[in-house]
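One chain comes next, on its own, written out as structure tokens in the form predicted alone.
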Amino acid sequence: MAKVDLARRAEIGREKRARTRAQIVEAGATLLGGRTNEAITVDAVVEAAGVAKGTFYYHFKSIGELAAAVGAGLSQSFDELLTPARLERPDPVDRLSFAFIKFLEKASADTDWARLVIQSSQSPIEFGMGVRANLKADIEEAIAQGRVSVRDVELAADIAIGIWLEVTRGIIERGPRPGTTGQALDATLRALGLSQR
């Protein structure tokens, strides 16, 4: 009788399960490109994905849920695109700047990934950790070197995120208009308390 790899049988399970939620994700991501959550329907997803209804409601528990999940994936692959740029500067406010900048230039340039990126805002779980973990290092560093006067890295983010999220949401239901990105800027740099040196 052969002997059975428990340890690789869960690993290749595991396998599966990623492909198969990244197949689930993808068709949403298609279905829902210049669609609002209503007008998909679940039947539609496995279809377009190629897996049971049962795989889909294992992966993810409603539309909204999926909708979540491709936005934080559209954040994340934007936030990685962004940071071999990001990083070739060298202080912490020029690089939050950067990133909140380039995050609403494209929220004004593709409403779509817009509004599935802050349909993703609702899931803790799925809205952009990778885009976090790099505000909240920038913070840091700002902090450290006394450039900011609020000294909670978390509620830092928050703000950074928040103001970013609600400038967004404007964007998507009137429209992006002149002059919104550098006031946005201006107005997160001062409720961290931005200090120049």
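Since we're looking at a predicted model, the values are computed, not measured. Residue numbers count along the first chain shown, from 1. Compared with the form predicted together with another copy of the chain:
Comparing the rigid parts between these two forms, the hinge falls at L87 out of the candidates L87, E47, I101, H59.
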Contents of the next structure:
2 protein chains.
Amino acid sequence: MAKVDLARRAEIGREKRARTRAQIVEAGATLLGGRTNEAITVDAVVEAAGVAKGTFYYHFKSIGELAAAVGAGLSQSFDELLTPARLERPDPVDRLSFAFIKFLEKASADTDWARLVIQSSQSPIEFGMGVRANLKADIEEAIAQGRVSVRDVELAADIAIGIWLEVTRGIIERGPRPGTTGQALDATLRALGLSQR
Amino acid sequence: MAKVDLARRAEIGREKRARTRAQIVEAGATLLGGRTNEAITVDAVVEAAGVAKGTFYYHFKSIGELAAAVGAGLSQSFDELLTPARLERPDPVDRLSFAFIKFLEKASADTDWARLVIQSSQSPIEFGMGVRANLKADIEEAIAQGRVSVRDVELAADIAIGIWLEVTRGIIERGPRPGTTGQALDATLRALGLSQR
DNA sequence: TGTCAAAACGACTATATCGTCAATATGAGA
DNA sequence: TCTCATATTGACGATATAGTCGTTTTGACA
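Can you switch from the form predicted alone and show the form predicted together with another copy of the chain instead?
What follows is the whole complex; the chain from before opens it.
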């Protein structure tokens, strides 16, 4: 009777499910990044993803849940950009500088990604917090070493994040310019009052 | 026959019109500042303003037109904050510093205003452009005097605006802290590589 | 090739929001 | 008090979007 392997069936299901789900998440990311101010609709998402409406609700309970999934993907892209190089850098300022440059290069190369980050930065609910936590840890370490003139960690984080976000907006708006990345980093380090090691 | 003064009638109308219109604009400003991500609705505006739906459409063609009116009011508040003091300051760095401090103080004192500015900064369509133009003029003058190490005016503007916006977000999020305003200004001047006169 | 559980579909109802318009209210001056 | 141009009202039909659900398709495996 039990001739079918139910576990295998479920696995197949999971794989197919993952493909379609990825389509929807990608469409959602594009729409979320490109919106001006009005909210995105389920109809717009399913049209962009090329799936039926029922399929959307099979995968997500609401647009909010989709947005959360997009945010999770964004978090992952940040981690992938950073994690490998973080461990091998003992100096907090090196880590901070590396991340700053890396993110800015990514934004220059992938405008859609940049738009999405900018949009997501509006709601600091979950995604931006991880990045900020890393940044704050680096700054705190540098402060402890007496190398930062801005004493308030939160303020220092705001300064670095603010410069990064607005420079990224500039790249989106006016395109990447040679030298911008390095100059932006230098400006940020000066702003924090960082003395070289 | 012509016993009524038509011009006077029209004036009365204009006054009453202005009052109701102001109510709607104020409600719109609150909603636009407080929104998370979904678009605001006409129904929400009329409820907040305490007027009927028809009244909204009597004054505005759409939500977009209301948003434009709110943006115009915001522009005006910036000008009022600045203009009187701008003319009597010959030094561009003084002007820039004054504006930076003034805006930050205003944001600390009036959180609703700050929220609205943050939200409006997303769409650099018209409102933010005036502020940016002033800022760029000041920076350009300082660059011409050889006092700024960041040579790209657009980048310099992005840096100053970025710091201001994110510090303002911090104030909204975590409340104003003593010393933040001055430290943020110092950091901005360092970021731009400004040497004192 | 047939089976079947998971996945996808899309038509449908419910609800929200838009935008209109005929009717009513307002209020300064005659 | 009456007039009337202007402003305000809110019910209404039109449209857009949300969310449901019975039906159909898919595809690995027996």
